[in-house]
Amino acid sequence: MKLRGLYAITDSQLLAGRFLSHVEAALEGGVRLLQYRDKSDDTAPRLREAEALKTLCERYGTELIINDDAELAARLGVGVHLGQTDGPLTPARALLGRQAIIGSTCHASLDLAQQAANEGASYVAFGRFFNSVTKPGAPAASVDLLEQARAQVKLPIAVIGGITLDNAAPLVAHGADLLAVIHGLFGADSAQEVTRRARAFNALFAC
(Lines of atoms letter the chains of each structure in order from A and count residues from 1; the text may use other names and numbers.)
(Lines give C-alpha, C1' and ligand atoms only; values in the text may rest on other atoms or scores of the structure.)
(Ligands and ions follow the chains in the order given, each with its own letter.)
Protein backbone atom coordinates (compact mmCIF):
# COMPACT_ATOMS: atom_id res chain seq x y z
CA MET A 1 0.00 0.00 0.00
CA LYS A 2 1.49 3.32 -1.09
CA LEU A 3 1.28 6.12 1.45
CA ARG A 4 1.31 9.21 -0.72
CA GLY A 5 -1.02 12.20 -0.93
CA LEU A 6 -3.11 14.33 1.41
CA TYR A 7 -3.15 13.37 5.09
CA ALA A 8 -6.12 15.15 6.69
CA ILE A 9 -6.18 15.64 10.47
CA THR A 10 -9.36 16.52 12.33
CA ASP A 11 -9.64 19.29 14.91
CA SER A 12 -12.72 19.14 17.14
CA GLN A 13 -12.88 22.90 17.80
CA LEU A 14 -12.27 23.91 14.20
CA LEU A 15 -14.90 21.44 12.98
CA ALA A 16 -17.48 22.10 15.71
CA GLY A 17 -20.97 21.88 14.23
CA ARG A 18 -19.78 20.63 10.86
CA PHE A 19 -17.57 17.69 11.78
CA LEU A 20 -18.85 14.89 9.56
CA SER A 21 -19.93 17.12 6.66
CA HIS A 22 -16.49 18.71 6.30
CA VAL A 23 -14.69 15.40 6.80
CA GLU A 24 -16.80 13.80 4.10
CA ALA A 25 -16.12 16.79 1.85
CA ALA A 26 -12.38 16.21 2.33
CA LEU A 27 -12.76 12.49 1.58
CA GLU A 28 -14.65 13.44 -1.56
CA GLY A 29 -11.52 15.33 -2.61
CA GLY A 30 -9.34 12.25 -2.21
CA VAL A 31 -7.73 11.97 1.24
CA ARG A 32 -5.10 9.22 1.52
CA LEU A 33 -5.05 9.08 5.34
CA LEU A 34 -7.47 10.62 7.84
CA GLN A 35 -6.29 11.10 11.41
CA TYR A 36 -8.89 11.43 14.15
CA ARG A 37 -7.34 13.85 16.62
CA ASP A 38 -9.37 14.57 19.74
CA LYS A 39 -7.58 15.40 22.98
CA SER A 40 -10.66 15.17 25.24
CA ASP A 41 -11.04 12.47 27.88
CA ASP A 42 -14.68 11.85 27.01
CA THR A 43 -14.54 8.21 25.95
CA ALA A 44 -18.10 7.62 24.71
CA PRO A 45 -18.30 10.59 22.27
CA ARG A 46 -14.79 9.83 21.01
CA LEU A 47 -15.78 6.25 20.26
CA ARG A 48 -18.95 7.38 18.47
CA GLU A 49 -17.06 9.89 16.35
CA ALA A 50 -14.28 7.43 15.55
CA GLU A 51 -16.83 4.78 14.52
CA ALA A 52 -18.60 7.30 12.26
CA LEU A 53 -15.27 8.23 10.68
CA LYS A 54 -14.41 4.59 10.11
CA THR A 55 -17.68 4.09 8.23
CA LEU A 56 -16.99 7.16 6.08
CA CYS A 57 -13.40 6.14 5.40
CA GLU A 58 -14.46 2.66 4.32
CA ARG A 59 -16.91 4.21 1.86
CA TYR A 60 -14.18 6.35 0.29
CA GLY A 61 -11.29 3.88 0.51
CA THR A 62 -9.34 6.07 2.95
CA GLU A 63 -7.22 4.71 5.82
CA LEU A 64 -8.29 5.91 9.29
CA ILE A 65 -5.59 6.69 11.87
CA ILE A 66 -6.30 7.39 15.56
CA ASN A 67 -4.11 9.96 17.29
CA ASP A 68 -2.36 8.82 20.48
CA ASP A 69 -4.75 5.97 21.36
CA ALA A 70 -3.60 2.50 20.36
CA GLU A 71 -6.39 0.84 22.35
CA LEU A 72 -9.11 2.72 20.46
CA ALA A 73 -7.30 1.93 17.20
CA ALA A 74 -7.25 -1.76 18.13
CA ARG A 75 -10.94 -1.69 19.01
CA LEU A 76 -11.77 -0.31 15.56
CA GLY A 77 -9.16 -2.28 13.66
CA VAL A 78 -7.43 0.84 12.29
CA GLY A 79 -4.02 2.53 12.51
CA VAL A 80 -2.51 4.84 15.12
CA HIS A 81 -0.21 7.87 15.24
CA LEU A 82 2.04 8.19 18.28
CA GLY A 83 3.85 11.25 19.58
CA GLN A 84 7.15 11.21 21.44
CA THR A 85 5.35 11.25 24.81
CA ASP A 86 3.34 8.13 23.96
CA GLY A 87 6.12 5.63 24.57
CA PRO A 88 7.83 3.23 22.15
CA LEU A 89 6.07 1.94 19.05
CA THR A 90 6.79 -1.72 19.77
CA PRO A 91 3.79 -2.37 22.09
CA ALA A 92 1.44 -0.67 19.61
CA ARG A 93 2.79 -2.82 16.79
CA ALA A 94 2.25 -5.95 18.92
CA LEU A 95 -1.29 -4.81 19.76
CA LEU A 96 -2.35 -3.79 16.25
CA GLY A 97 -0.58 -6.43 14.18
CA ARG A 98 1.83 -6.29 11.26
CA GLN A 99 -0.60 -4.81 8.74
CA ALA A 100 -1.68 -1.75 10.74
CA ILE A 101 -0.42 1.69 9.80
CA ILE A 102 1.58 3.20 12.67
CA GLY A 103 3.01 6.69 12.39
CA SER A 104 5.52 8.43 14.61
CA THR A 105 6.12 12.11 15.38
CA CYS A 106 9.82 12.84 14.89
CA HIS A 107 9.79 16.66 15.19
CA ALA A 108 12.99 17.76 13.42
CA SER A 109 15.14 14.77 14.40
CA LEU A 110 16.64 12.21 12.04
CA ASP A 111 17.64 10.13 15.07
CA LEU A 112 14.00 9.87 16.19
CA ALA A 113 13.02 8.90 12.65
CA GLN A 114 15.61 6.14 12.53
CA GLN A 115 14.48 4.90 15.94
CA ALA A 116 10.85 4.85 14.76
CA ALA A 117 11.86 2.91 11.65
CA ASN A 118 13.69 0.37 13.82
CA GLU A 119 10.61 -0.02 16.05
CA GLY A 120 8.33 -0.81 13.13
CA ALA A 121 6.79 2.52 12.09
CA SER A 122 4.89 2.65 8.79
CA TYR A 123 5.74 6.32 8.23
CA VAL A 124 7.59 9.12 10.03
CA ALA A 125 6.28 12.66 10.51
CA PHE A 126 8.46 15.77 10.59
CA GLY A 127 7.38 19.27 11.52
CA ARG A 128 6.53 21.98 12.09
CA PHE A 129 7.60 23.43 8.76
CA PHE A 130 5.64 26.69 9.07
CA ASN A 131 3.95 28.57 11.90
CA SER A 132 1.29 26.26 13.28
CA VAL A 133 -1.91 27.14 15.10
CA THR A 134 -2.14 23.64 16.57
CA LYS A 135 1.45 23.38 17.84
CA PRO A 136 2.93 26.88 17.97
CA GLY A 137 5.85 25.83 20.19
CA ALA A 138 6.98 22.81 18.16
CA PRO A 139 10.60 22.85 16.93
CA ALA A 140 11.04 24.01 13.35
CA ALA A 141 11.95 21.62 10.54
CA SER A 142 13.51 22.53 7.18
CA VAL A 143 13.55 21.27 3.62
CA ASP A 144 17.22 20.34 4.17
CA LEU A 145 16.09 17.94 6.89
CA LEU A 146 13.54 16.55 4.46
CA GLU A 147 16.21 15.79 1.88
CA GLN A 148 18.44 14.13 4.50
CA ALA A 149 15.52 12.03 5.73
CA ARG A 150 14.70 11.02 2.16
CA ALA A 151 18.24 9.67 1.79
CA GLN A 152 18.50 7.97 5.20
CA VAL A 153 15.05 6.73 6.22
CA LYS A 154 13.44 4.13 4.00
CA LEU A 155 9.88 4.98 5.01
CA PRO A 156 7.18 7.33 3.70
CA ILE A 157 7.65 10.85 5.09
CA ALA A 158 4.78 12.98 6.37
CA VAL A 159 5.22 16.72 6.89
CA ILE A 160 3.11 18.84 9.21
CA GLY A 161 2.86 22.32 10.63
CA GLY A 162 1.12 25.29 9.04
CA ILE A 163 0.90 23.68 5.60
CA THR A 164 -1.32 25.46 3.06
CA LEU A 165 -1.82 25.34 -0.68
CA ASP A 166 0.51 28.33 -0.94
CA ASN A 167 3.52 26.68 0.72
CA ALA A 168 3.10 22.93 0.18
CA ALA A 169 4.64 22.47 -3.28
CA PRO A 170 8.33 22.83 -2.20
CA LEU A 171 7.80 20.17 0.49
CA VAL A 172 6.56 17.68 -2.10
CA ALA A 173 9.44 18.65 -4.39
CA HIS A 174 11.94 17.93 -1.60
CA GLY A 175 10.59 14.48 -0.84
CA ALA A 176 7.41 14.65 1.27
CA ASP A 177 5.09 11.70 0.65
CA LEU A 178 2.21 12.89 2.84
CA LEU A 179 1.03 16.44 3.45
CA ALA A 180 -0.54 16.48 6.92
CA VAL A 181 -3.01 19.36 6.98
CA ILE A 182 -5.52 20.67 9.53
CA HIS A 183 -6.40 24.37 9.20
CA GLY A 184 -5.20 24.62 5.60
CA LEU A 185 -7.92 22.12 4.69
CA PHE A 186 -10.68 22.34 7.29
CA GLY A 187 -10.44 26.10 7.85
CA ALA A 188 -12.58 26.55 4.73
CA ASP A 189 -15.97 28.28 4.93
CA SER A 190 -17.88 25.61 3.00
CA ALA A 191 -17.83 21.89 2.33
CA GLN A 192 -17.33 22.64 -1.37
CA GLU A 193 -14.18 24.61 -0.57
CA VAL A 194 -12.87 21.75 1.58
CA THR A 195 -13.29 19.39 -1.38
CA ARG A 196 -11.60 21.88 -3.74
CA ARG A 197 -8.63 22.25 -1.38
CA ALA A 198 -8.30 18.49 -0.95
CA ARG A 199 -8.15 18.00 -4.72
CA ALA A 200 -5.63 20.83 -5.05
CA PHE A 201 -3.36 19.32 -2.37
CA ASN A 202 -3.47 15.94 -4.10
CA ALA A 203 -2.74 17.54 -7.48
CA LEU A 204 0.67 18.59 -6.11
CA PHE A 205 1.67 14.94 -6.13
CA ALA A 206 0.80 14.52 -9.80
CA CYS A 207 3.33 17.12 -10.98
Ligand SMILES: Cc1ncc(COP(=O)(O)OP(=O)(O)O)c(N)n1
Second form
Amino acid sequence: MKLRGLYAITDSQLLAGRFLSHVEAALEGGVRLLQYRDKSDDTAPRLREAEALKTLCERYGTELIINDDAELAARLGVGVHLGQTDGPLTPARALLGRQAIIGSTCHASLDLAQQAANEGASYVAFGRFFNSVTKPGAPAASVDLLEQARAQVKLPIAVIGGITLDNAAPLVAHGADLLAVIHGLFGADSAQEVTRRARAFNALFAC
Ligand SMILES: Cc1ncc(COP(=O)(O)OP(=O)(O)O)c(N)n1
Ligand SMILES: Cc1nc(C(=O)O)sc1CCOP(=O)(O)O
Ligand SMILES: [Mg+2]
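Got the form predicted alone; could you also share the form predicted together with this ligand?
What follows is the whole complex; the chain from before opens it.
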Protein backbone atom coordinates (compact mmCIF):
# COMPACT_ATOMS: atom_id res chain seq x y z
CA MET A 1 0.00 0.00 0.00
CA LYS A 2 1.72 3.14 -1.21
CA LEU A 3 1.55 6.21 1.03
CA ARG A 4 1.74 9.07 -1.43
CA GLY A 5 -0.47 12.10 -2.01
CA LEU A 6 -2.52 14.52 0.06
CA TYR A 7 -2.72 13.91 3.81
CA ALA A 8 -5.62 16.03 5.07
CA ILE A 9 -5.78 16.89 8.77
CA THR A 10 -8.94 18.10 10.49
CA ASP A 11 -9.05 21.11 12.80
CA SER A 12 -12.06 21.36 15.06
CA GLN A 13 -12.06 25.18 15.25
CA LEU A 14 -11.47 25.79 11.55
CA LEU A 15 -14.14 23.24 10.58
CA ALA A 16 -16.75 24.28 13.16
CA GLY A 17 -20.21 24.12 11.56
CA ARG A 18 -18.94 22.46 8.37
CA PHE A 19 -16.96 19.53 9.70
CA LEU A 20 -18.37 16.61 7.74
CA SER A 21 -19.24 18.58 4.60
CA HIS A 22 -15.69 19.92 4.20
CA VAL A 23 -14.12 16.57 5.07
CA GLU A 24 -16.33 14.82 2.51
CA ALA A 25 -15.39 17.46 -0.05
CA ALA A 26 -11.73 16.72 0.60
CA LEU A 27 -12.29 12.97 0.29
CA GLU A 28 -14.11 13.64 -2.99
CA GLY A 29 -10.89 15.31 -4.15
CA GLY A 30 -8.91 12.13 -3.47
CA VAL A 31 -7.31 12.48 -0.03
CA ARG A 32 -4.86 9.61 0.58
CA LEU A 33 -4.81 9.79 4.40
CA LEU A 34 -7.16 11.68 6.71
CA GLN A 35 -6.03 12.56 10.24
CA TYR A 36 -8.58 13.33 12.94
CA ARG A 37 -6.86 16.02 15.02
CA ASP A 38 -8.89 17.30 17.93
CA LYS A 39 -6.97 18.64 20.91
CA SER A 40 -9.95 18.63 23.32
CA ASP A 41 -10.42 16.11 26.14
CA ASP A 42 -14.10 15.53 25.39
CA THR A 43 -14.15 11.76 25.09
CA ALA A 44 -17.73 11.23 23.92
CA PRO A 45 -17.80 13.86 21.13
CA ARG A 46 -14.33 12.76 20.03
CA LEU A 47 -15.52 9.17 19.69
CA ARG A 48 -18.67 10.28 17.80
CA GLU A 49 -16.69 12.44 15.37
CA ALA A 50 -14.02 9.82 14.83
CA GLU A 51 -16.69 7.18 14.13
CA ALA A 52 -18.36 9.50 11.62
CA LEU A 53 -15.00 10.04 9.91
CA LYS A 54 -14.38 6.30 9.82
CA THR A 55 -17.71 5.74 8.05
CA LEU A 56 -16.92 8.49 5.52
CA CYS A 57 -13.39 7.22 4.94
CA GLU A 58 -14.64 3.69 4.32
CA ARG A 59 -17.01 5.05 1.68
CA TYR A 60 -14.15 6.80 -0.13
CA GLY A 61 -11.46 4.16 0.42
CA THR A 62 -9.33 6.59 2.46
CA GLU A 63 -7.24 5.55 5.47
CA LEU A 64 -8.14 7.24 8.77
CA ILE A 65 -5.47 8.19 11.29
CA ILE A 66 -6.15 9.43 14.84
CA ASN A 67 -3.85 12.11 16.21
CA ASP A 68 -2.23 11.52 19.64
CA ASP A 69 -4.59 8.80 20.89
CA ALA A 70 -3.57 5.18 20.29
CA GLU A 71 -6.42 3.92 22.50
CA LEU A 72 -9.04 5.64 20.33
CA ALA A 73 -7.29 4.35 17.21
CA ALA A 74 -7.41 0.80 18.64
CA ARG A 75 -11.09 1.17 19.46
CA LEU A 76 -11.83 2.11 15.84
CA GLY A 77 -9.30 -0.24 14.25
CA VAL A 78 -7.44 2.57 12.44
CA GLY A 79 -3.97 4.16 12.48
CA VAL A 80 -2.42 6.75 14.77
CA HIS A 81 -0.02 9.70 14.54
CA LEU A 82 2.26 10.18 17.55
CA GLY A 83 4.37 13.21 18.38
CA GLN A 84 7.46 13.14 20.56
CA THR A 85 5.39 13.59 23.72
CA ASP A 86 2.45 11.37 22.76
CA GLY A 87 3.85 8.07 24.00
CA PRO A 88 6.26 5.51 22.56
CA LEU A 89 5.82 3.82 19.20
CA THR A 90 6.61 0.24 20.20
CA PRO A 91 3.58 -0.31 22.46
CA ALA A 92 1.37 1.52 19.96
CA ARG A 93 2.51 -0.94 17.27
CA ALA A 94 1.81 -3.85 19.64
CA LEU A 95 -1.65 -2.44 20.37
CA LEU A 96 -2.65 -1.66 16.78
CA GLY A 97 -1.05 -4.58 14.98
CA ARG A 98 1.34 -4.99 12.07
CA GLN A 99 -0.98 -3.61 9.40
CA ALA A 100 -1.86 -0.32 11.11
CA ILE A 101 -0.47 2.95 9.78
CA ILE A 102 1.57 4.64 12.52
CA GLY A 103 3.16 8.04 11.91
CA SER A 104 5.81 9.80 13.94
CA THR A 105 6.64 13.51 14.26
CA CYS A 106 10.39 13.97 13.73
CA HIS A 107 10.55 17.81 13.50
CA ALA A 108 13.83 18.43 11.60
CA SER A 109 15.76 15.48 13.01
CA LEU A 110 17.12 12.58 10.97
CA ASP A 111 18.02 10.83 14.23
CA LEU A 112 14.40 10.92 15.37
CA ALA A 113 13.38 9.59 11.95
CA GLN A 114 15.84 6.70 12.18
CA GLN A 115 14.63 5.92 15.69
CA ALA A 116 11.00 5.98 14.50
CA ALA A 117 11.89 3.60 11.68
CA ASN A 118 13.61 1.24 14.13
CA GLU A 119 10.56 1.31 16.40
CA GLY A 120 8.12 0.35 13.66
CA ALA A 121 6.73 3.61 12.27
CA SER A 122 4.95 3.45 8.90
CA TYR A 123 5.92 7.00 7.93
CA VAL A 124 7.94 9.86 9.38
CA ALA A 125 6.79 13.49 9.44
CA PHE A 126 9.06 16.53 9.16
CA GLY A 127 8.08 20.15 9.69
CA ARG A 128 7.26 22.92 10.03
CA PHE A 129 8.33 23.99 6.52
CA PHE A 130 6.47 27.33 6.33
CA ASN A 131 4.70 29.73 8.67
CA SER A 132 1.70 27.94 10.08
CA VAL A 133 -1.51 29.63 11.19
CA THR A 134 -2.52 26.43 12.95
CA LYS A 135 0.71 25.83 14.89
CA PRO A 136 2.95 28.90 14.66
CA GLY A 137 5.35 27.71 17.36
CA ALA A 138 6.26 24.36 15.79
CA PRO A 139 10.04 23.96 15.23
CA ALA A 140 11.18 24.85 11.71
CA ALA A 141 12.54 22.47 9.06
CA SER A 142 14.18 23.22 5.71
CA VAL A 143 13.83 21.67 2.30
CA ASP A 144 17.49 20.50 2.33
CA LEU A 145 16.58 18.08 5.08
CA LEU A 146 14.27 16.24 2.71
CA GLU A 147 16.98 15.06 0.36
CA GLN A 148 19.06 13.76 3.26
CA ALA A 149 15.99 12.05 4.69
CA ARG A 150 15.20 10.53 1.30
CA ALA A 151 18.68 8.99 1.18
CA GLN A 152 18.77 7.77 4.77
CA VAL A 153 15.25 6.83 5.83
CA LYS A 154 13.51 3.97 4.10
CA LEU A 155 9.99 5.08 4.94
CA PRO A 156 7.44 7.38 3.31
CA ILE A 157 8.07 11.02 4.23
CA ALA A 158 5.25 13.34 5.29
CA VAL A 159 5.81 17.10 5.36
CA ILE A 160 3.76 19.56 7.36
CA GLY A 161 3.45 23.18 8.38
CA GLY A 162 1.99 26.07 6.38
CA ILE A 163 1.72 24.06 3.17
CA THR A 164 -0.43 25.59 0.44
CA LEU A 165 -0.90 25.06 -3.29
CA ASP A 166 1.55 27.93 -3.85
CA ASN A 167 4.47 26.43 -1.91
CA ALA A 168 3.98 22.64 -2.03
CA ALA A 169 5.62 21.74 -5.35
CA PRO A 170 9.28 22.07 -4.18
CA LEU A 171 8.57 19.77 -1.23
CA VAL A 172 7.36 17.07 -3.61
CA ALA A 173 10.31 17.71 -5.92
CA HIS A 174 12.69 17.24 -2.97
CA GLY A 175 11.22 13.90 -1.96
CA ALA A 176 8.05 14.37 0.08
CA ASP A 177 5.55 11.52 -0.26
CA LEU A 178 2.70 12.99 1.76
CA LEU A 179 1.63 16.63 1.97
CA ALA A 180 0.01 17.07 5.39
CA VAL A 181 -2.25 20.09 5.24
CA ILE A 182 -4.82 21.80 7.44
CA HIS A 183 -5.36 25.49 6.62
CA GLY A 184 -4.20 25.31 3.02
CA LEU A 185 -7.01 22.84 2.38
CA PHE A 186 -9.78 23.40 4.93
CA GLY A 187 -9.37 27.19 5.06
CA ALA A 188 -11.39 27.32 1.83
CA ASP A 189 -14.76 29.08 1.92
CA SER A 190 -16.76 26.45 0.07
CA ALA A 191 -16.87 22.68 -0.19
CA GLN A 192 -16.29 22.99 -3.95
CA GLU A 193 -13.07 24.89 -3.31
CA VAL A 194 -11.93 22.21 -0.83
CA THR A 195 -12.42 19.56 -3.53
CA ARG A 196 -10.60 21.68 -6.11
CA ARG A 197 -7.65 22.19 -3.77
CA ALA A 198 -7.50 18.48 -2.85
CA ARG A 199 -7.35 17.53 -6.54
CA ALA A 200 -4.69 20.17 -7.17
CA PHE A 201 -2.52 18.93 -4.27
CA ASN A 202 -2.75 15.37 -5.60
CA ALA A 203 -1.92 16.51 -9.12
CA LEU A 204 1.51 17.59 -7.80
CA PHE A 205 2.35 13.88 -7.47
CA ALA A 206 1.41 13.04 -11.05
CA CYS A 207 4.70 14.21 -12.59
C1 LIG B 1 1.46 14.32 9.75
C2 LIG B 1 1.67 15.02 11.04
N3 LIG B 1 2.90 15.52 11.30
C4 LIG B 1 3.13 16.14 12.46
C5 LIG B 1 2.12 16.29 13.38
C6 LIG B 1 2.37 16.98 14.68
O7 LIG B 1 2.29 16.06 15.76
P8 LIG B 1 2.66 16.58 17.23
O9 LIG B 1 4.04 17.08 17.24
O10 LIG B 1 2.31 15.51 18.18
O11 LIG B 1 1.68 17.81 17.44
P12 LIG B 1 0.08 17.80 17.50
O13 LIG B 1 -0.45 17.65 16.12
O14 LIG B 1 -0.37 16.66 18.36
O15 LIG B 1 -0.29 19.12 18.07
C16 LIG B 1 0.85 15.77 13.07
N17 LIG B 1 -0.19 15.88 13.90
N18 LIG B 1 0.66 15.13 11.90
C1 LIG C 1 -0.09 20.04 13.56
C2 LIG C 1 1.17 20.58 13.04
N3 LIG C 1 2.38 20.01 13.32
C4 LIG C 1 3.40 20.67 12.77
C5 LIG C 1 4.80 20.29 12.93
O6 LIG C 1 5.67 20.98 12.38
O7 LIG C 1 5.03 19.27 13.57
S8 LIG C 1 2.89 22.03 11.89
C9 LIG C 1 1.28 21.70 12.24
C10 LIG C 1 0.15 22.54 11.74
C11 LIG C 1 -0.25 22.18 10.32
O12 LIG C 1 -1.32 22.97 9.94
P13 LIG C 1 -1.24 23.98 8.73
O14 LIG C 1 -1.26 23.17 7.48
O15 LIG C 1 -2.52 24.79 8.88
O16 LIG C 1 -0.02 24.81 8.89
MG1 LIG D 1 0.60 15.02 19.06
